Each structure stands twice: as C-alpha cells, then as structure tokens.
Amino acid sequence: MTNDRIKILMVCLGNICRSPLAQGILQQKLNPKKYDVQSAGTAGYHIGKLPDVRSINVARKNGIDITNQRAAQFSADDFDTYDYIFAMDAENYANIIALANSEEQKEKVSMILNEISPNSNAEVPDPYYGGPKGFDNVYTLLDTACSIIATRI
C-alpha cells in the first residue's frame, strides 16, 4: 500500500529551515497512509542535522514536531520516486530543473507559492539570517500554501 501513495517533496537550499516547515505543515494537514511528504536541499551543506532550533520552534508554537525530520540532498531520482516537487525560491527551481531528463520531470516541479498567487513564482523568503520574525512570517506563507496544495492534490 505504501506505493499507491502520492509523493510530495519540498525543496530549498540546505534543508533546515523553509522545507523542513513546508514538509511538517503538509504532513499534518494530509492523511499519511495517502500521502508521504519529505523535503530536501539543492545544496548538501547539512546533510543528517536536525532543521534549524528556530524552525523547530515556530512549528512547535504552532502544534508541529518537526524533530524527526534530517537534512537530505535532492537528487535526479527524486524526480522517479516523488509525483510533486515544491521549491521555494526561483535558485532553487532552477537548480533542481537543472537536473531533470525530460519534460515530464520538469512538469513535477513547481514553486510552491503559485499556489497562492499563480504564475507569480513568488520566493518563499530565507529565513537563516533574519530575526525570529523571518521564521513567523515563512511559516504562515507555507501553511497558506500547504492548505491550498492539501485540498487539490
């Protein structure tokens, strides 16, 4: 049974901070034995580490373990094993584009706030350097678009 379900994947740069948020907050709005949601990270500057304290503790605030959850790198056969494939910013998009063998790979990939706002390709913004705020204002931007991907796919 765990191969009829739909394989959600959620990338940004090193994978501590938006796609550990965005992989906790779809989780939690999709029935798991339907869906399994992971993230990843373009770059592979954190591979094994726990997200980033300040991203466990905006979910946790706001009822999401995320502690579960460690670092990976996106690879070319994400796009065999996952159906849809959200970056957060337009760097990201393109490096993960950069990889794909062909049109119905690219076609999986999208930026994950068209789902707000379509064809914007508006950028998750990276939360690293920034204050707390950063982290509040991410997490509200990916739950919007979370709850909008948790009632089309």
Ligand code: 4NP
Given for the second form:
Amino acid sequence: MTNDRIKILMVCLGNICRSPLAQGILQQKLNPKKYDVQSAGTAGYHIGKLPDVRSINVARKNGIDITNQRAAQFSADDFDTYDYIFAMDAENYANIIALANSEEQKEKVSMILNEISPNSNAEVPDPYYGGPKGFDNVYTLLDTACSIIATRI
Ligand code: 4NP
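Since the one above is the form predicted alone, can you give the form predicted in complex with the named molecule too?
Once more the chain from above appears, this time first in line as the rest of the complex follows.
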C-alpha cells in the first residue's frame, strides 16, 4: 500500500545539485513499492526547476535518469510526511533542525555522510560553483552512503 511506504527525504540548499542525485541514487537501490524517496532544498531560489545539468549528466553517466525531478523547498510539514531526513551539510542540517518543534522530529534528521563515518559530521561539498569533477566526487560520496542506507533501512 502506497501510504505504508517508508518515506525518505534528501535535503541540500538549492535542491538542484546534491539532493536530486541522492534521491535518484537511493531510488535506484530500493524497491519503490516499499520506499518513497524525495528531495528538497532549504532555500527557495530554484523551486520548480530541473536539476542542474551537471547533476543530470553525472547521473546519466551512471545509468540514472533524474530529469523527472523538480526543485521543491523544505518545509516544517515535511517532518510529518517523512520518516528519515538526510542533510548534505552542516548548514542544511542546522536549517532543518531550526524548523523542528519536537525531539521526535529532530531525531529524524541526520547528516548523510555519517552513514559512511558515524559521528564524523562530514559534509557533501557544494559543487555548484565548481566544475564537473566536483559532481563526480559528490556522486561517489552519495553512492557509497546510499548503499549503506539501502542495506540498513
Ligand atoms: P545544491 O547546490 O544545494 O546542492 O542544490 C546549490 C545550488 C544552488 C545554489 C547553491 C548551491 N545557489 O546559490 O543558487
């Protein structure tokens, strides 16, 4: 049943570079009948836009199509919808936590790279102002983290 699916939200700043990749990668590793994976940005600059072409390209190179995605902004209501909320960096994490109004909501939120290195609070670097190599690096980090999430979730 659709409503019984486990719901996972990937969050970055603009929802056009990192979290769309995280969404596409994790979706590919999980059964869509059991898991609903979405993404959002803490900022609203890019609402309604396609992912950045550099994210589209690195996903495509790895066999994943993310062109069905459109950017959305994180809102406090997402705490009610989602079971797990993964932040890409410390700033995203702080901005999400600032909107929580209970310990239960805060407990849903974690830094995605803590899946690889627990408690490290390592960040997925923002690739927006760099070149395509930054996107390859983001892809590798997220693929590793999402493989771990897919085995334990
Ligand atoms: P994202 O990257 O948070 O990974 O989607 C960014 C996208 C846009 C901007 C910054 C980061 N921006 O400043 O517009």
